[in-house]
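Given as structure tokens, the chain that follows is alone and in the form predicted on its own.
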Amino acid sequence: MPGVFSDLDLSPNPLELARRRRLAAGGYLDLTSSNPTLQGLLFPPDILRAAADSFWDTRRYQPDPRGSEAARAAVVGYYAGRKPPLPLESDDVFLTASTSEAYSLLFALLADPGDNLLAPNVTYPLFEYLAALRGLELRPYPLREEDGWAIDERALYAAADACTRAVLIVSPHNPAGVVVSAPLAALSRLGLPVICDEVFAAFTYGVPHVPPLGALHADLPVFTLNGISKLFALPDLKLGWIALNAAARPFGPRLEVLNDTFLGANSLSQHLLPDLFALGMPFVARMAARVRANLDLALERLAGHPRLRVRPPDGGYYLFPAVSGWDDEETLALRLIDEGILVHPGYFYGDVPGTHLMLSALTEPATFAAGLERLVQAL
């Protein structure tokens, strides 16, 4: 059969299985969840109302191929509040469907088919089915577990070659969750383009802020994505961006125009974006109070757990804690499974030595809490 992943297996795995037969025998608690919207997390919907009724009776299509003035300027004041500040003009920002999109546009922005992409060997398995769709291999660069999962730099710069491309870098990092907080040397001495993902900039645990891999690297093109799934809690409104740093800026002209060939991003949803960052960032300090004190939970409960080895991140939502005594990952999430905890194990996001397990902090507290009981006594 041709086409796009034409080759993949795509009936349930034994983790799928698994879990729809534990549903239907009376159900788990359900550590893996990021989706706010079913975790009580909802941005208050006054201030949605009150943002979209304005909408409705001066509604135009005018479509801009880099989004809606006011929707780049409120992208462009939240940089300029970051420490330290990206300093962005409107043209700077283009504005997407989503953070997915955005990674699409800017693959066929930067690479042609037989290209290749340097992505860290642990991450969300996102970037494999977006390189497919460009085709575009994927080289994985190592991130340090006995480190902190900092990038091994040495191991980054090594593995480019004439046809690499761009460098993939997320921070905070999904799931590890360490922050790039200042240059990296490799990134200077390769040179290449760099794609940021800061998509879980507001969740700080370990580190005060996020600082914007564009302004430690001004010397070279960074692209920066983020959007309001995760840091307005909105996944359904549908709406990222991409921001460009000043060495960047020679690639908007193209990047125009592959942007006016989707023209993603809904009208209503750049309409609301000012008044969720000028209204909305109190919820956002609520929803990142709430991830650290699971963390904090967590951290006290794994703590001195024979077989649990916990690093606090830096940033994100996320614990990826490695687990020792068990060689199969695969095994231990089935066990788990039968003792009513889901969690995700580590060779979901790749190809991590070892035994590991990621747990979202975004959990209903109580479900978190009682999730975490259960997987001390499982262990």
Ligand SMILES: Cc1ncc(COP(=O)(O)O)c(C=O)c1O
Second form
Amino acid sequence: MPGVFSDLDLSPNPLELARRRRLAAGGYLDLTSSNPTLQGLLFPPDILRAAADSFWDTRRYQPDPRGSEAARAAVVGYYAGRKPPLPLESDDVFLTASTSEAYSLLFALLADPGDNLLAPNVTYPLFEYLAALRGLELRPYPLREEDGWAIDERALYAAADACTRAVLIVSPHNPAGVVVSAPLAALSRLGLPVICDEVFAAFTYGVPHVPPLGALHADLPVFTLNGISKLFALPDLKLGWIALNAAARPFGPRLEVLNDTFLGANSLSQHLLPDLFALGMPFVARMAARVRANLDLALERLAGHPRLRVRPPDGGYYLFPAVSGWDDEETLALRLIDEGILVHPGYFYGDVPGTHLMLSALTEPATFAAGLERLVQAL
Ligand SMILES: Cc1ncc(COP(=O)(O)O)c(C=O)c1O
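Next block, the form predicted together with the named molecule, ref. the form predicted on its own:
Whole complex next, starting from this chain.
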């Protein structure tokens, strides 16, 4: 059958079947959630209500292919306050429906079908699907677990060939938690455009702040991706952005055509954005503190366990501990479902030696604490 994903097996995998059975048999503690709205983290509704109020009387559909000027100015202000600042003009910002849509636009901007992109291994699993939609190959570059999941720069450099069009960096990384805090010589040597996903930038743990890669690498075209899904816990309001550093500006006019093709950014969410930045930061700080407290607890509970090796993340919500004594991640995850705990097996995130689990510290604290206890007992 023609068409993308036509050869994909769409039947539920054994973990999903086991999860459904366990749900029917009384439920489980879910330690995998990336959805703040289901973990008791709701952006203050009064701020949203007040900010939306002024939208209804003044609304006119006058779409700008880069997004509304006021919303873009708010994004510019946000990056001016980062450490180090990423200097932007409002025309350097493109508003999209989400970070995922932003990736898809950038893949079309930078590559033709048959070309390839360098992507981390382990990684956030959506890349495979986004690349397939554009007929692109993903070439993995390794993160070295023994080196705190740092990018293996030699392998990154070696992974490129004549058809490589861009490098994907996720910082803070999902799920390994590593932050790129200094320029990478391999990126400068490659000289390729870089797409840097920093959706977890507000969630710091081992580092004091996440430097925007576009500021660290003024020598390269860097497209910075972020949005309100993670930063403001508003995945349902669908707004993301692409910020181009000065070296990426030549791509702006063509990116404008691509963004104009969909005009995916919702007008109401664009209208809200200046108030989200102006009034939402205390909420962001509370949310980040909650994730940090969960990470503290998890590191304390898991660190002493003889079968677990867990590295404190630089940032993000996730832990990706290595488990000894189990060769098969799926068997382990199935066993844990039997014990009433849902975790992701490491292979959901790529292919690395050893056995790993993914736990999300976004989880509501009482559930997270109870789930950790069960996990420690079960292992
Ligand atoms: C690293 C990373 N990037 C992007 C996204 C998706 O963001 P959005 O909701 O803006 O598409 C996620 C969602 O989990 C993510 O983990």
